[in-house]
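Single chain ahead, by itself, as structure tokens, in the form predicted on its own.
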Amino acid sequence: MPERKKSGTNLLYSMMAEAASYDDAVIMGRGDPDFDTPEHIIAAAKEAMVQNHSDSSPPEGLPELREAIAARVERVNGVAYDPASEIVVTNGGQEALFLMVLTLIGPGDEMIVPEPNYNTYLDSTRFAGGRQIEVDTFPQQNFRADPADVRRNVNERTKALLLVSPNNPAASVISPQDMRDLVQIACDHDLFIISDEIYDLFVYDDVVHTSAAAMPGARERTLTLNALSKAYSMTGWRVGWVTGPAPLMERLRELKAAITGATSIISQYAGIAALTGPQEPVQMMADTYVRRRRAVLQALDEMGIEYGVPEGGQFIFADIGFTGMDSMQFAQRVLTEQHVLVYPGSAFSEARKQYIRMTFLQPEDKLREGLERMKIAMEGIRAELGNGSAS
């Protein structure tokens, strides 16, 4: 049999292995937060192993916590949702994105992607036999998706919208105006908006993050993902979150009670507290990543590494083709060489093969340290680029 081509996903899990085996490696390609948990959370956790560790809970979540994301949402977000019907707590970001996406994709059905994006936004449209229409975007925009583009993609089959706003792995944010133009485009064709809104507390330089449910005419149309993970560095508690209109919940909630059932119930006891308690430690984080952005940046100008200016989130992607290397060659070189880990573009977008992700989520010494260590490597490409070899 002809081997088989590795998805994005298992791409990036076998770069991750690999960077697992080296004892001094410094990790700037994976999204998971250093930081740990807060300790209010943790300790939410222990008291509900003690006094609720047999408790039962629906499989949309327990209604305290439904009720927390309520107000989390109707604060932030600007968009009033029912905790009873209209939001459910899911494994983390990543059951809730397949459940958005089962939700509303069909085998046939077309879904249109600003690229580059998440690469399990392409698994998942495949699992349901659907199929992602990519829409391109480009460094000099900060990788923003131009409304007009999305809407020449619009055909009989498209069923969604997507949008990721913060972006994976682009970092870019979608402006007020943009947004309001893209919700209308949706409106005008009938189209239902997923909106990944898992960075949305974290954005610079003044932009400010705007969520699609909250534009005329798109709450009844749109699924919202967020989760806990990024900003309360709960990546393995595994709490996240889908709202969006009774009528469409109605199906999530029924696939979420037959795929997995109810998310752990330490985790959402643990989920209440990080809602509900002091919020100083997502801003230290904010402030945190402020100066990592801005150290990570300075290097990549020192090296000479093109980039789209990242607006939000945690990442950068990073213009490697003048290498002459593919992002995988790059990736691998750097791992190898330098025990530094990044990721290629191509795991997120075929097209993007001349890209790479960096994130700043390691302290900042050993931030630095890496991004010397990718110097190194950047003298020694440079170097056979002199003398007429790139790899």
The other form holds:
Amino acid sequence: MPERKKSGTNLLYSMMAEAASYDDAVIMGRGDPDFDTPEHIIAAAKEAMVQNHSDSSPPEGLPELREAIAARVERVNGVAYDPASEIVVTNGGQEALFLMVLTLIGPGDEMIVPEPNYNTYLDSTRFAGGRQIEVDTFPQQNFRADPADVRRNVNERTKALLLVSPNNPAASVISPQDMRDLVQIACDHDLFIISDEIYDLFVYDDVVHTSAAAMPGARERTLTLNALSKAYSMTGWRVGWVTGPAPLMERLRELKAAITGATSIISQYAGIAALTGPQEPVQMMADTYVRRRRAVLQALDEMGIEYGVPEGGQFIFADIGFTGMDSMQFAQRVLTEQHVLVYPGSAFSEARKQYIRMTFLQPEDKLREGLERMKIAMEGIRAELGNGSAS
Amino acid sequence: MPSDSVAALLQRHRANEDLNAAVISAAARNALDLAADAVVGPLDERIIEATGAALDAGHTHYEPVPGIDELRAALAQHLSEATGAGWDAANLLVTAGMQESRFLTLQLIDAGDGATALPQVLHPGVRKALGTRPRETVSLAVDAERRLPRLQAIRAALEGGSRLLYMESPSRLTGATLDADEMAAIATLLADHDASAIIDRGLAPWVAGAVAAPTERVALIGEAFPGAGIASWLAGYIAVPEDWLPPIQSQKQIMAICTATPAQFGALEAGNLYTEEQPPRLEHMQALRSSLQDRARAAGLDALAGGAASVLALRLSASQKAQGLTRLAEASYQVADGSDFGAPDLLRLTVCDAAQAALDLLADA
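Now show me the form predicted in complex with the partner chain; what you just gave was the form predicted on its own.
Up next: the whole complex, starting with the chain shown before.
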């Protein structure tokens, strides 16, 4: 599968800029929860300011925050890490991702990546001088990567496997058996694993999230990222983390010090409050996403748009190929005509030009408004298809 | 409902006499840390109020990659006033602090086919940032007193094919600055050789009077409004010609998406207050530095003239330095070792009250 030629990241940002110019825009593209950050977290940030916590943080983060992360990871993911040597706090999941790639991938190295995937992985891999080898996935299997396909793509240049579960943009979740098989491939070929688990609290329909590092043989070769952005609606605070074995984390910590230094102290204190405070807001958001997801799937069914059933995360990857339009044309039309922002699949992969990525991160009334407008756009497209004029 | 109000928190804060001091200096907060290049100043209540209000208003989501417009404009205005050049918000990108500014400029500004020219003496974060994806470098000789690059070394590097020059003015180690004539000569050299420069001017607000900088072919980097008590909130800037910004902004997207919103809104309010608050801070620091320098010289220590009021560099013999570092460590003082900057004969102290006791220990050594 060919590499993408143009950065999808830039494409998405230009669409967001256009959406921002419409007063009535409905944003169903970006992964930014519409909820405000829970009150007790904001209160903790204010308290930290008032207490003048002007003390500097080490690059790896405040010890209290790393302890809170260790407790969270052990509770949710079933893996124990030493806060002193096996956890680094980052400027959100995005920096975590960048640091993990730079830690493991060097010039000429290859990383096997299920396709489609979050576009920043390619950007980071290119920065490191490495190359992504993409393994195709299919909507009929809800975009789950087949371990046999992964194994077939391993060669002497392969350095790491990227596992994103729940996946962005395809919303697939790696099953426990597939996770065991994928970890076994890494063990058999002495590969590292990069595990992106930022949506681990959001799985649906009795699907179970499995952490790669919890599998036998995985911990010593796995770097895992997570962040507060999605679970606590804290995208603007930029707090994430990487966990992994001490030798890898030592290198990652050096990179963190070289690239950005410490993470903002106020955000770190907010992070401590998020992880150690009441968790009801997280559950409330998760419950809401269940309802919204159902509403979006129902609307897509009504529009006759097919999709891989989203098992986790905050996205739906839907097939608009029947319109005869590519995803960029489709997304641009819906944006310009109806002021609804969905992301074109081509921003994630050249091979996914017939897909769009939709989120359900809007209040339900606004979400329904956006879906109604999409229906209008679809009626127009279908009418043109009937006339043979859709493009 | 907003969370616990800032006003309520401040009321509690005011009840705490220790924290209600007019000036909370580094000496008060951590008496023994003299390794920073600027003292941690008091945090103005108005900064807390403004930041808290922004969070209550919902500024907890992603902000634009290059930073919030108002902060970019405030930084542009500050730089325009400080340098005499016409910086605009469109030239500015807000970073998550000084190290990200170093990394993004060193990695993304085009160095052509030549080596990146680095002074022998500079902040260790520069070499760290370059080391993440190594570029060829060439070393620039520095003068003995200021530890700033010599003009003939810059000329030789550019004639040798270097197209990107990194400099600090003021020096992060000595606080010394390049004067207007030197900067004008550097600007001419850059133009003559179609070259560019990155200039760290993070300590410039600690210098009385203007710190010169070229107006073209240059990236200026630094902390956002230093001295306002938000150093650890980590907001910095990159100011570049508009056509240099896209690759830097793209990389910022890739590795961070945006700078933390509390840091940005805190820096914005710090900027609003800067014209009013920074001059008395600078005056206080200048007086303190002057007294420390006199004390050092009276004790027989070789204190460099420097320039920035936030740091005091001392030149020591190898044995003096070894003994001095031992004495300081025994007393739990941390200072910046010039060896980390490429100047093994220097130590640097943060200018603050606690530096007096450290100087006495060094004098005894």
